[in-house]
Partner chain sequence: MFLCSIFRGEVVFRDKRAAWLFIAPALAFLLLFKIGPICVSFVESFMMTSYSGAKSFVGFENYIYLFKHDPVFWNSFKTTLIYSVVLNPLIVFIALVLALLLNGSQKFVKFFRTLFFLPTAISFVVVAVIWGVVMDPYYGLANSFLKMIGVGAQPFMNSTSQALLCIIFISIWRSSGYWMMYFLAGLQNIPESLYEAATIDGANNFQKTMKITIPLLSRTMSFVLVANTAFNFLTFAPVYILTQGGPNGSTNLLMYESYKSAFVNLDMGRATAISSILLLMIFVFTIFELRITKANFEY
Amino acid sequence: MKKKNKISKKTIIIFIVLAIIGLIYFIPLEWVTASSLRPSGSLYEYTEPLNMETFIPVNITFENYVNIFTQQHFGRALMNSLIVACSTVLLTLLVSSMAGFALAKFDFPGKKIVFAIVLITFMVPFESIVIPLYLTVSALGFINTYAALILPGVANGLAIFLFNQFFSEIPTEILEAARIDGASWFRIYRKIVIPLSVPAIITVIVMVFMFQWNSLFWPLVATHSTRLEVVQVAISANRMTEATHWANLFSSAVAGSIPPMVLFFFLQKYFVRGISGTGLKS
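Form predicted on its own: structure of the chain on its own:
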């Protein structure tokens, strides 16, 4: 007879605690979503006292969403963020995977120093390098261009580290056998290493995309034209010194969160597998 799997009391308690924590995080997000579907004049009509109508809008309207796409430049901001995020992801995959492969499978003078520098790059707060980064980008003539938004995020230290950890687990014997058969290192990298590294690639895609999509400080510093406005800048523009357009702020925040949510929804399984396979699993 098959033994029935019994759920322990400890598991039930952990599940309840996690459900409560998840609910605490979910309630504000649900309220923002519900508020974005209300007429701007009745935004706070149901906040006191709290009831079901606080979280479920009575008169649903898409007026706020129409406003951000017709009266503002939110559509352009979405497109700019997609261009910047996707371009950065593609370039980061190329540069960081090659760097990670070199650090994992080649011995050269100063290798440990280079690896230490890579580790330091993603430990240093971004704010501390903004001034020298701006001076460098300005000297190259990239200020107020897509290049200013894309290139600083390409050589990602964390992405290099993830690739290095993943590539280190690929048996060296496989690569040596390919070399004996006459394959070049680039062909080995392209035909053997990359196909075996899908979980690491997915992890880097999600990580870099989310970082670029949520970027606010650097786009404000590097660009000053509405033509290059990205999503987070467009969202923050609804909050000004004189007044805050809460209806537009909520609707733009919800609309701006959809692309990364869709990406993570389809890639979450590979993302978790990639993290667990790169030496970051506790």
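Okay, that is the form predicted on its own; can I get the form predicted in complex with its partner chain now?
Coming up is the bare chain, nothing alongside it.
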């Protein structure tokens, strides 16, 4: 009886600490969402003094959301980001899983060099090579095309590494048996290896989608026409013009965050499992 009391006291303390930290996370998110529903003239009207109206909009309106779609082509930006993110995900899944399969189950001359290249590329973060990448991509003639936004994102050492880790757990005997039955390597890859690695696939989907959806620096550098504007560039454009357009800034920020949040909520469980599968287990 005494022990049970002690545990609940500890739980209460933890809860209070978490609730205080939680407010620092919750309040800004809530306030921006609430403010995006206010008439565009009164965004900052209720910040002082703090009271209920600071956090709950009085005259709810969707005009700020309507405006970004009718005046600012935010719909096209959403579409562009969706095209870029989904194409990158599909290509990365195909290319990286094939490489991961070869590295996990084959022995071939030059394997160590390939390992080294994969390792270097996931130790060197994407952002650090943006400027030389611009020079490479413009030499290829891709600047200001979808290819410039999509293709560099496919070169993903971490995805290859994840697949390699996952595929090496698949028992070799199954593959050998299929081989004896006369299946081609590609058939084995497609019919046996891929169906067995759904958790790895989901981790890569979340990782690559979020990376592409949230990227600002590369799209800013690689494209310069509104036709190819992606979500993050469109959001920050509201801040960069001479006079910040607060109402549109708020509504585009909220609208642009919905797709990655939805994806995360559905796939959260697998993503965490994928993290613990990256070889961090002691």
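Residue numbers count along the first chain shown, from 1. Rigid core: the largest C-alpha set superposing within 1.5 Å between the two forms. Owing to the predicted nature of the structure, the values given are computational and were not obtained by experimental measurement.
Peer 1: Rigid core superposed, CA of residue 128 - does it shift 2 Å or more between these two forms?
Peer 2: Yes, residue 128 moves 2 Å or more.
Peer 1: After lining up the core, report the Cα displacement of residue 22 between these two forms in Å, one decimal place.
Peer 2: Here the C-alpha difference is 3.7 Å.
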